[in-house]
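Heads up, the chain below is alone and in the form predicted on its own; it's given as structure tokens.
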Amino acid sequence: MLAVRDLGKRYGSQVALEGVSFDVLPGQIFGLLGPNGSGKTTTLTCALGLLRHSSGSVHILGHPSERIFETRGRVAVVFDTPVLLRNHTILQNLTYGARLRNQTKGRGPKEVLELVGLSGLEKRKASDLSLGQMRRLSIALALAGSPEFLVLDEPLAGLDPIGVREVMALLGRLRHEGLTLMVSSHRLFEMERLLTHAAVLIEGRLAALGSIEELLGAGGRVRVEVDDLEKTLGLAQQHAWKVLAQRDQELTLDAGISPQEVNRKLVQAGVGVERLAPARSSLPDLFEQLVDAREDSP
């Protein structure tokens, strides 16, 4: 769906994309994931042909970026700033998103108020639309027709928690739909209930890259429980394994190797392991992990 090759963009000798590589596959749903300003609207606007890149490649669809008119009908985008005519009911703002597109085909208003649950509100002005239903009709507006791809910017931005759970509801449904996402967000606490892949970006470059199970997979980190807690510490300190947290009989270590051979060691050390697990991180974690990296590098 999209294929990003070292995007680089400058704005004279400031540098806000560095090297970003990316792919997003069809299914997915892809988190563009980073603090503001760490360049997530700069990728988006460059993939979707609205801002020029200094540098690399971005193709969607198989087309490159600058002749993403050639996808017409086939990506849709919501910003996060709702773009509707705010006089004018639910329908009509259907009615002329169809007339724009010269939509002759695919879904109808019916089914996409259905879809965003907004059915029984077609009467109802847009300007007297809660934030979060304005963002449910935005994305209506792109669902109209039959696009593959549905690319959103901030999509909770500025909600309260009420809408943030109809958006990601919403979302949620989408995914069971088979669309393909990519969204831009720096909300990851909700972003790790919803996201296949992510891309992390940090100051205009990408730290982290992969699956959400890859991403925030134990890796060599597990949780154990154990019968002799005094020969766990000592073994752990023999290998080299990092005590990450401690309570009472149990354990979180980082030991490089899978749950499979920490469990052997252990066992080989005489150790009754009562329980063992691998230990889950979490996107907020794992952002403050590459926080740190980044400061702490040269």
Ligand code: ADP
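These numbers were taken from a predicted model, which means no experiment stands behind them. Superpose the two forms; the largest set of C-alphas matching within 1.5 Å is the rigid core. Numbering follows the first chain given and starts at 1. First, how it differs from the form predicted in complex with the named molecule.
In this overlay on the rigid core, Gly256 has a C-alpha that sits 2 Å or more away from its partner position between these two forms. When the rigid core is held fixed, the Cα atom of Ser55 travels less than 2 angstroms between these two forms.
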Contents of the next structure:
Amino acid sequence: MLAVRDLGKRYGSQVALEGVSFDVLPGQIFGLLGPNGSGKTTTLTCALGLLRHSSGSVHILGHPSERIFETRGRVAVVFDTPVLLRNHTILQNLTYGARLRNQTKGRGPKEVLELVGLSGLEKRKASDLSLGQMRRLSIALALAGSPEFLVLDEPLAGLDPIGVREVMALLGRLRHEGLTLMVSSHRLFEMERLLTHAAVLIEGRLAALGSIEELLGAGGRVRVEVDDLEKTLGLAQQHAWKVLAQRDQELTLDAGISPQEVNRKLVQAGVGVERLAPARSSLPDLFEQLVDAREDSP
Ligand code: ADP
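For comparison with the form predicted on its own, provide the form predicted in complex with the named molecule.
Okay, now the whole complex, with that chain kicking things off.
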């Protein structure tokens, strides 16, 4: 769907992106994550051919990004600020949108409204909608026709908790519609539940890339339940394993080695292992580690 190779972008003398490479494959829900100013919007706008990159290449559905028009309705975009005809109804927004795009096939107003959960509100004026509903109407407009690749820039920006819940539920549903999604966001907690894959940008460079399982499973974290806590803590000290959490006889360790190796070392030391499993990290934890690592590097 998207192939980004060694992408670089300068604004004058300021380097906004450098050496960024990643792919978005069909069926993925791909997150472009990073703190503010890390280059997410620049990457998205370069990918959509709205901004000329300084180096590298971007192909979207097989076309160079500057020729995105050749994808003809197969790519849809939702920007963070809803662009709606505020004095017109939901239905009018959808019918005018379809006319503007000369849309003759694919999903019509009824179908997209059902998909975004706004059925029954056809006659409501856009200006009378909550921000969450406006965001869903923007997504409905993007889904009209037959897009295969939906790009969303900060879809949760500015929403209250109810709006966040509504939009998250909708994005989760789209996963089952056979759409490929690319989402930029700094809302890590929500993204962890939605994404299948992610790229983390920090200061314009790729700091991590992979499936969510790879990103959060990596790092040699294990959760163990043991019969001898004291001996286990001694072993942790001996091997410089970090104790991340401790509750009764259960420890979460960052050992930097595989769960099997941790198990072997515990058993060899005569510790009875009741339970041992890889401990998933979280996106906020991963993020913190990456930011710390970047700050520590010269
Ligand atoms: P994000 O979307 O992650 O917040 P951006 O892609 O907007 O990050 O910005 C990346 C970097 O490029 C930032 O340092 C930002 O200040 C800079 N930048 C973005 N747009 C412009 C612009 N039009 N002119 C100059 N610098 C810009």
